[in-house]
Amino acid sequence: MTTKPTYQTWIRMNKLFIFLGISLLLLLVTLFPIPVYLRLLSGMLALPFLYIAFILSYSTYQFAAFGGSYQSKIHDVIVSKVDDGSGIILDIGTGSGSLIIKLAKRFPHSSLTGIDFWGQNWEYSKGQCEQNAEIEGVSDRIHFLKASASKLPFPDAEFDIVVSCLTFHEVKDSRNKTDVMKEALRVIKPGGTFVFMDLFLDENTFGKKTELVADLTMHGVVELKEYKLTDILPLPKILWNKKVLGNAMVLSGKKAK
């Protein structure tokens, strides 16, 4: 076994490698022998996929632990939120286990659930973070079940503290991602509380955040308290971008007793 944890950063390294692979393989294209328009048209058809390959490269650098650690800072955050830790937590989208290991570590006498998906386009796997979990030494604590955060499989009310980072987003299985927030409220304790951090100013996935904001009120939450990421945590500009961090928030607060 590795004796250092493995924390795979949001960026999906196969996407990357695909933008970049188009994007080199046009620019090679214009050192062909052919008409110089179609040389001029393939460069300019090039400039659009090195941007995005640029863009997910560098944020790549900066989420990971050698580069800035800001996906590690972004977690950081998520945990300071969290007033009371002692209680039962749920870490919905758990990816390769970062969160909910800093969460173990900072409340010892928590008792722990990470699901996620863990589908096929994404690098990170339940055996990850149980080996992860087993190197920081906190897996007596932590159970990783696969399950789809738009169907949590447990009853009502199971859970003192339900944790959440950009996962609602990425929930394939339903449309309308302010009830895959609802099923996660759904399992919350009367009195208990929540931190969720995701693109929740994107209105085209999220709707409006004022009618965001209604919605959520609507079903029993109290005390919502809202931070916009940019404001809270110093990013570097590129991350600003809205298609990596620009439209992030965070949402926290209590479910109604």
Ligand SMILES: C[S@@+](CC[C@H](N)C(=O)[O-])C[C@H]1O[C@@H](n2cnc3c(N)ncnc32)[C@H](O)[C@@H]1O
The other form holds:
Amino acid sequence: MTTKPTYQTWIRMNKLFIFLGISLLLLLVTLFPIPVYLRLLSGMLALPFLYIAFILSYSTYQFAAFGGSYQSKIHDVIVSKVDDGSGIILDIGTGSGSLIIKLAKRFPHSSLTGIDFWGQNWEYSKGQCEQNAEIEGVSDRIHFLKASASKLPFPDAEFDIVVSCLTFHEVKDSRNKTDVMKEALRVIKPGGTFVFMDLFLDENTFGKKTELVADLTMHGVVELKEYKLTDILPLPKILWNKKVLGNAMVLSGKKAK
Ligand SMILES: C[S@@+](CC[C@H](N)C(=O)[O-])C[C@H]1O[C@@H](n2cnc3c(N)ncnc32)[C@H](O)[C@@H]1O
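Now show me the form predicted in complex with this ligand; what you just gave was the form predicted alone.
Let us now look at the entire complex, which starts with that chain.
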């Protein structure tokens, strides 16, 4: 078994390679012995692909442990918002297990479950989560399960704490992402807490923030706190891009007793 855990970044490598491949191909065409206007056209077409490939590669570098470690830093922010982590914790969309493993290490008396759909377009897997937990010495307290965030396989009020990072907006089997958040709230015990990080300022996905907050409040959420990510963690400019983390917010709160 490898001795180092593997935590991939949120940037899908296949997406990065597709954009890089297309831009290189279009640039290659500019070297062909074809009419100048076609070479110019190809060069111009390459520009947007190159731009996206650049954003994706530089974001990967900033998120990765070999670069700015921002992914780990964001998980640290979420962990720091969990006041008392001694109970039963659920991480929705656990990815490669990075956040839940940090929680397990920070709260040695907790017992934890990480669920994820681990769809084919992501480079994470259940096996990788289990291996990471084993390497980090917390596998005896974490259980990983394949399930969809839109229909959690748990009874109501099962968990003391529910966390989730950048997952609700990815859930494809529910059109309404606020409904996915409500499904997460369903499994929290009365008086239990949550910390969610997602692109909550993206109105196309979550609607107007005031309405989202009102909806959550009507759904029994109290002591709701909102933090714009860029206000609580200094991020490199490139990650402020709306397509990256410009719309990211942390929402934390409690389920009414
Ligand atoms: C941006 S990644 C975040 C992963 C992890 N939370 C982290 O912070 O490293 C989004 C995650 O959402 C998961 N996901 C997508 N659709 C899902 C669904 N319907 N149910 C549960 N997880 C889902 C993906 O498999 C992926 O792991």
